[in-house]
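First, one chain by itself: the form predicted on its own, in structure tokens.
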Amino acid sequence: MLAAILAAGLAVGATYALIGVTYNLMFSASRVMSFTAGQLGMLGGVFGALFIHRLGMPIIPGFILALAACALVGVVTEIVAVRPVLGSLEQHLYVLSTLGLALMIQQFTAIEWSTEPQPFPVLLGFDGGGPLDEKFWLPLVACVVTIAGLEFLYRRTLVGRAFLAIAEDNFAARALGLPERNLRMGSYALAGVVGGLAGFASGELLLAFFANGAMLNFFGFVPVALGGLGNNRGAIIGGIALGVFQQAANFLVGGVFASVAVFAVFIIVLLVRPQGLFGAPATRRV
């Protein structure tokens, strides 16, 4: 049983993590919480069971395929929802837009696919049963593999330190000659990218169903405020924990008192630490 709840735990964990990841990425560039974080992450599982069950493609081709779509709706998601609020005096309105574009993303994707869970195809076949289950590890890989790439991304290649720069001081950086706005494009794709990871590769556990985008809208929004707005390590920790936490909890108390529980350790942490475990407090200049 212990085994079974760390399994669960880890995966459901980490899927929330990437998710974490995907709202760091989209802030990072542009200094807004977008809410179709969870809806990419929706996305993920659904584009991958349409390329790859319904259409009959091969796993490759339909994985790219799916990440490809997801990378397109982060790029409409900065160009409809993001750029016009960055150009208004109101700029707190990116609550509205983007929780509207996210809405309109669930409803249609809800009208066109369906309203109930719809079976995501087993990739590889490594149906070990129980821990084994590749349903339970899938998600790790792509949480490790997400990480190192972008470690990779950010430490040695110049499209990386460009990231960097703009999330830093974007007035500083488009000073410097950056094109802010392309690099805010590619940062909303990259976004794209890891959210549809994170919703293709927890697919089997979680299936494809229209309802997930809200579901980790909020459970990932958590590792965010856990470990801190803009570090992802602290959002894989963060989502890590919540995920083992929440699994325990719904073995142990179970329905909705595992989502009390998780709410109660939620604001017990931010009355603690409101910059989060690992953020660092924020500084004023005088």
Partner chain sequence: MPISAPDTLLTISGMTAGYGKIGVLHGVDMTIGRGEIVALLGPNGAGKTTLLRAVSGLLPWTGQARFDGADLAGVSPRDAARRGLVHVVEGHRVFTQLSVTDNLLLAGYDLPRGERSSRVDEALAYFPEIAAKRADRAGALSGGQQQMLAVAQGLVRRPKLLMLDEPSAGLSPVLVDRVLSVADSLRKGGTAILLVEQLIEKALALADRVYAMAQGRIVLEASTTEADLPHRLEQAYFGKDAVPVLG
Second form
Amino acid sequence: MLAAILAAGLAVGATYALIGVTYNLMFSASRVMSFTAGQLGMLGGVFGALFIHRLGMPIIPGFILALAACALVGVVTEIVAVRPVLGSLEQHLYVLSTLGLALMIQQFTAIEWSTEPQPFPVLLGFDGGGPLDEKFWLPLVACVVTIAGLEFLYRRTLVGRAFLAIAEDNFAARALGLPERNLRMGSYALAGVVGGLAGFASGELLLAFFANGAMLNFFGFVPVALGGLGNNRGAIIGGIALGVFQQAANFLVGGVFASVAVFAVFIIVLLVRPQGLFGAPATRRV
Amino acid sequence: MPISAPDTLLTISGMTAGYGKIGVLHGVDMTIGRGEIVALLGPNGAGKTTLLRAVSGLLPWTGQARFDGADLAGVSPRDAARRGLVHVVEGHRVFTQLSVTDNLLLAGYDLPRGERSSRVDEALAYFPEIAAKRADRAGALSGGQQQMLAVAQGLVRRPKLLMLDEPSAGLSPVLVDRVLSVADSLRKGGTAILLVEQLIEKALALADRVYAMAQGRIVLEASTTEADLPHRLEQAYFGKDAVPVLG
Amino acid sequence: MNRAILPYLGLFGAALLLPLFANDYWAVIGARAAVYWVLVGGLNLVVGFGGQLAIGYVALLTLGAYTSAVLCARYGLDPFLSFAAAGVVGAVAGVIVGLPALRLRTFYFAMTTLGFATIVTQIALAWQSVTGGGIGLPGPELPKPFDTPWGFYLFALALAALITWLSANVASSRFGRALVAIRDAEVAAEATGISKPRLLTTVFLFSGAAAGVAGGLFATLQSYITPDAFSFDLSVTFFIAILVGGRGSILGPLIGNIILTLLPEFAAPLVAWSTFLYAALLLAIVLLMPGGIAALLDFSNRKPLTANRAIVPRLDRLRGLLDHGTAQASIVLRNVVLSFGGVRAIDGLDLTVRPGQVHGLIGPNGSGKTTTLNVISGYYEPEQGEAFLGTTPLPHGAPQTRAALGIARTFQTPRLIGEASVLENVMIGATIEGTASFVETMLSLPRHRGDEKRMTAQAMDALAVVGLDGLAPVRADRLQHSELRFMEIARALMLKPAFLLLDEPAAGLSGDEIKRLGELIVAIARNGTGVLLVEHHADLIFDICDHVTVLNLGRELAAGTPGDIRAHKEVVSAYLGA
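Could you give the coordinates for the form predicted in complex with the partner chain, as opposed to the form predicted on its own above?
To see the whole picture, the full complex is given below, headed by that same chain.
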């Protein structure tokens, strides 16, 4: 039973962690938290099921196409819901514009895809049903691959360093002549890929279901809020811990209390440390 | 009215700019020649930083501006830097999470890949102090070294005009001289410099010409060799000897 | 009669006539719009006025509905009493949902309300012994004459009218203005003494109670409730109705609510797409028309303003406004030290600002002028040293305490409420002088009406003093920058301040305007108010100050009369940076 809790917890947690990274990628590039982060995860699963299961594409092209579609949704988020409101960031209009877009994505999926969870194709067929079933470790693999990929990007490539630069000081980056707008769109595309990967890798576990968007939105945000905005390490550790905690509580005391416990921890930590456990305190206002 | 003579690099006329509703520049005229060091002085809030930001495309503006024979209207900071108009913003804002080398490589983001590292070496040659720390995180540098790094970032582009906004702020006198001495050697290489500076004596010692701003306008333009310059500057800063309007 | 009431009377009249020419089906639809409005009308104060993005208010509807249904179905309580109980539960839950707003901002707060909504639905589903779980339970049945569709419709309509009246009373009071101030100019709200925790708690109680009652009505309307009935889509609909209607308006969201409730009835094929359309509407409103329906209806602010307006202060009106005489106490700073990230912004500063004097504070960039002002007005907490008003210590880091002590201020960048009128912006300055409680205000009792009358007259006086009385009804974001600076001074004068702190009031003003500003400042000081003036315009400082302190590197470099300072060698060289 412990193995089952751990397997499911790590898998769900890795998915939350990746959605957390999705939030962070968007935030770093634009100082904006977007409600579309969880929807990207949902779309990863839906696109995977659509391309491979329903349209019968081979796995690899289906996978790439699903990620590309999510990257496109990321870029659309930037153009439609983020860029127009960046000029007045202090009015927090992005909360409303990204909420609008996220709901549109969710409703469109519900109507055009299905309001019921749809099966996701079996990718490898490894150990059907046991704790070593691929549905449990694929999200973990996706998480490890994402961490490694981001490390490579940030440490080995100039464009990755440019991402870090606009995250740290957008104004100085612009003054230096960096193509800030293209980099921001690039970040959103990357966020789309990571979110899509989260949904695709957890597709066998969470299925292709429109309501996963709202669920991932919330549980992917919890580790980000607790770890501090923009802090990927916090998001990954927090996400995995959240997944394991939630699954353990699920087994031990039942789903409702698990949800209540997660929510209570979320609220209490935030009220005590609004900047998150690893975040820096707020800056000057006057 | 100076007509775009072959030795004129930057010509601005009637430039206005501001932040939202607040107008800061109210019609600024200025010219800078090739290889010339021009000091831009004036009290706080006069609009010096705003002028630099407008010229480099960081802020929208109206009026006319030409750089190196081409119109500057609607030019982004990226395009300006490509043309050789480089702005080193105030407050040594380097990227603290990145190494010194990475900071400089980013300054050469638009350069051909093969050229970048040689340009970085070229810029670092001006600052042996930070060349020795090229693998360190920029956040680990002292304030003075960060300022040198910021200037070096500007040099990676081999600018025709380098705009420096208060490069001395927060530095010790020795470091100020060090940073400003680089400006002197750049001039010898043909780079023009527009220097915003609070340390007036140092700025005057270095510059060929000086502009003073007050309340969003140029109130003084002079050669640094003029005799009564200190007195005229004082008037530009404090206004004519004030007569109290009320008892 | 106030013409602003006419649209409400029109809507109410039309709603009363509905039973005469529509069938029973429309009674249900109409009742639904009325029930939703009971919730939305209360939520409007939170979202539209207070700017708190509570997207999960369906949680309170759920709580109210289950409270009411459980009390009626399981304990046989009178349905009307069960509605009252639902209101109480809603009010308490409203505060619980709302309190995180005091610490958390926007996206975070939105997420907590969303989380709360999820939890409540899950509990409703899981707690089968009480809620009936997925099977659900019947809603309260009302006695005659409210047991027919039209009977219930009229009952719900009465409550909807009541919530409109109550929320409109709050909205047009000092509480409503303070809410908008928290939304758009939180820093200025603190400086005028508005207590955000107390205000938001009160409003969350109010809107929670309304949502709880709406829940009870909803249970009756549905006649049988299951957790499915309380979808997140419903929550979003409430929220979007407010934003489509326009922030800071009652009429706009009321129309928004009616449109969103009725839309699916007129476009039956689109029912499945309704949430999608609402979301698209939200996005479109945010990007294209942030003012919503209310901005469309705001005809008076479309008339062009006179060009080339001059600001002509009426200094003779100042005596009537500042009738407090000269205060006795001085503001005293003793050995104040404050650093930001290792840099000492203020490094052992002593400063005395005397009543009735104009005290200039000048110095090069980064010398600590504005920082000093922020210490006095309580935004910064110094590491060492103390600040006093006479012998009363000024608590550090508590800006909302300064207004009551008679210390008012303006800001480097004017902090204003763009969507409110100039008059309302100025009235914010007198928020703490109101005497009527929230309940008195809500019911528009005499004390509240007296408050409003007095504050309006005082604000008109203050506007006349600074020369802006002609612009009183104009939306503040239509003013020029220089006019906003004078408007901030008028707002500060509403406190009848013993001390007025001005942070670069001349920045962005023309020469003429600076001259008039100088005369105004001197006149204010001659009426007994001490003025601390942080300014870059050396001419202005030397013209009008009685006393000047020069700061350099966070310390006093020189102090004395303008004449002393003008002749001070070190000052000139510090300024010139030699």
